[in-house]
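There is one chain below, alone, in structure tokens, taken in the form predicted on its own.
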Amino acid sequence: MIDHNAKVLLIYTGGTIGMVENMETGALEPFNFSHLRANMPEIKRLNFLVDTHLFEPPIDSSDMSPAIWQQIGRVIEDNYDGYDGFVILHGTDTMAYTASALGLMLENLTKPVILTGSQLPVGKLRTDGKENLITALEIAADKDAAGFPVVPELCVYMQNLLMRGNRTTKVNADNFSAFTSPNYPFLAEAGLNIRYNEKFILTPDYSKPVRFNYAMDTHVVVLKLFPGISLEAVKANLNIPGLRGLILETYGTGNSPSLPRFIHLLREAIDRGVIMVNVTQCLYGSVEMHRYENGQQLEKIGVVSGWDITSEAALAKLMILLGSGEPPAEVNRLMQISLRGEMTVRG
């Protein structure tokens, strides 16, 4: 049920959705959000207040960084008490990384924070941007019968689907259906009506405040295994100065080469304190290192399971946990449990 007294803050960071075509040159230019209502008259029909916050200059999502994630978080924190929900306009290329990071940075979130964008600019006739934006705003303002937000968590809304942010990944560069949530059900589907899947939506503790965790350690790397990967390449990644964490993208249910020298290199890094997290290269499914001997070798030397977490969420989670100041043993433990619904732990 839309709350007609709701106030939603629309945060424009950049991206294709905020571009319009210059009719003289044909070039795409940043949208002037002071003229938002004039360019998108549909917003006038929402019957609730929409304010805007513009990042100046707009940020190409390819230039997204942990420092900008922190800036976005602070905009939300500074305005948290004054709004019922937040919509973040963001480029699609790194949206899953930002959604994963913010979804883990914001603890006990009690209001909707919805990321959305588009594959075509708002100024294009066939744009997907208008529907994505209007529906995201409606979801951000939606309340249940008791007056609580229907979706009090950080989400991505794209092409009729609402997904938990730290479960998303971009799977298509050309189609409007650019994102999916491979290992977790959709939180809502928008058709003639918005159909919420309530049992899959997080329930916060409304008696406690939201916490904004900004500390992040970026001394991490992702190492994707492939047949024929050289020991020199593995060694180069493991010997990056100051390295504290590594996301190891393995085969299938968490398997890797069994070459003794390869395993020895990993063990050396773990012994000197590098946190190593096993994430499958497969879009669907989970790491289960005990299933095969090659996976068991990783488990024995101290590689921890990322279960069905996405690489984007694993990277963000590792940065945040390393930045928290927790000892390595605690970081290892926390990487293997669900903190904000980012993974499904298997027994």
Given for the second form:
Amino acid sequence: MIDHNAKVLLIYTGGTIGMVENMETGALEPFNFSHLRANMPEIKRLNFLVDTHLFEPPIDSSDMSPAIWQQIGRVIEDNYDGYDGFVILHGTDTMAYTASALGLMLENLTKPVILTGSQLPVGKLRTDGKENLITALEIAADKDAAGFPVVPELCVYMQNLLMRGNRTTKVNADNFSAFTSPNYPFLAEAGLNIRYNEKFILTPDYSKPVRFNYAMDTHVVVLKLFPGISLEAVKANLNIPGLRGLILETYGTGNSPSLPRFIHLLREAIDRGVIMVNVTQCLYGSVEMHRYENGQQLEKIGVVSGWDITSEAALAKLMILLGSGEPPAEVNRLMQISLRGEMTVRG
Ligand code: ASP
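Given the form predicted on its own, corresponding form predicted together with aspartic acid (ASP):
Now the complete complex, all chains and molecules, led by this one.
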């Protein structure tokens, strides 16, 4: 039920939704918010209040960075008490990373924070941006019969689907349905009505305050395995100055080559304190290192399981936990358990 007294803060960071075509080069470039507003008279017809906060200049999300995640977090923190919900307009290219980072940065969130964007600018006739934005705003203003927000979570809304943000990944460069949440059910589907999947939505503890954990350590890297990967390539990654964490993208249920010299390199790095997290290259399913000898070798040397977490969420979580100042053993432990519903731990 939309709360007509609701106030939603719309945060514009950039992305295709507000872009226009450069007449000389034909390339889409970020454009200011007045252009977006001019193409979205529908916002005025919503029967609740929408204020805006603009990032200047708006960016293509390929330029997104941990520093901007922190700025977005601060805008939400500064306005947290004054609004019922937040919608963030963001490019789709790195939206899953931002959703994962914010989803972990914001602890005990009690209000909806919804990221959305579009594949076609709002100035284009066939744009997907209008529906995405209007529905995201409506979800941000939606309350249950007791007056609590229906979705007090950090989400991504794209093409009729509301998803837990830290479960999303961009899977299509062309289609309007650009995102999926491979290992967690959708939180809602929008058709004639918005059908919420209540039992999969987090319930916060409303007696506790929300917390914003801004600290991040970016001394991390993602290493994707492939048949034929050279020991030099592995070494080069492990020898990155100051490296503290590595997301190892493995095969299937968490398997890697068994070559002793490869395993030895990984073990050396773990022994000197690098946190190594096993994430599968498969879109669906989970790491289960005990299944094969090749996976067991990784488990034995201290690689920790990321279960069914996405690479995007694993990376953001590692940056945040390493930034938190927790000792390595605690970072290792926390990487293997779900903090905000970002993974399903297998018993
Ligand atoms: N390159 C754009 C961006 O991520 C693509 C988009 O918004 O869909 O900002």
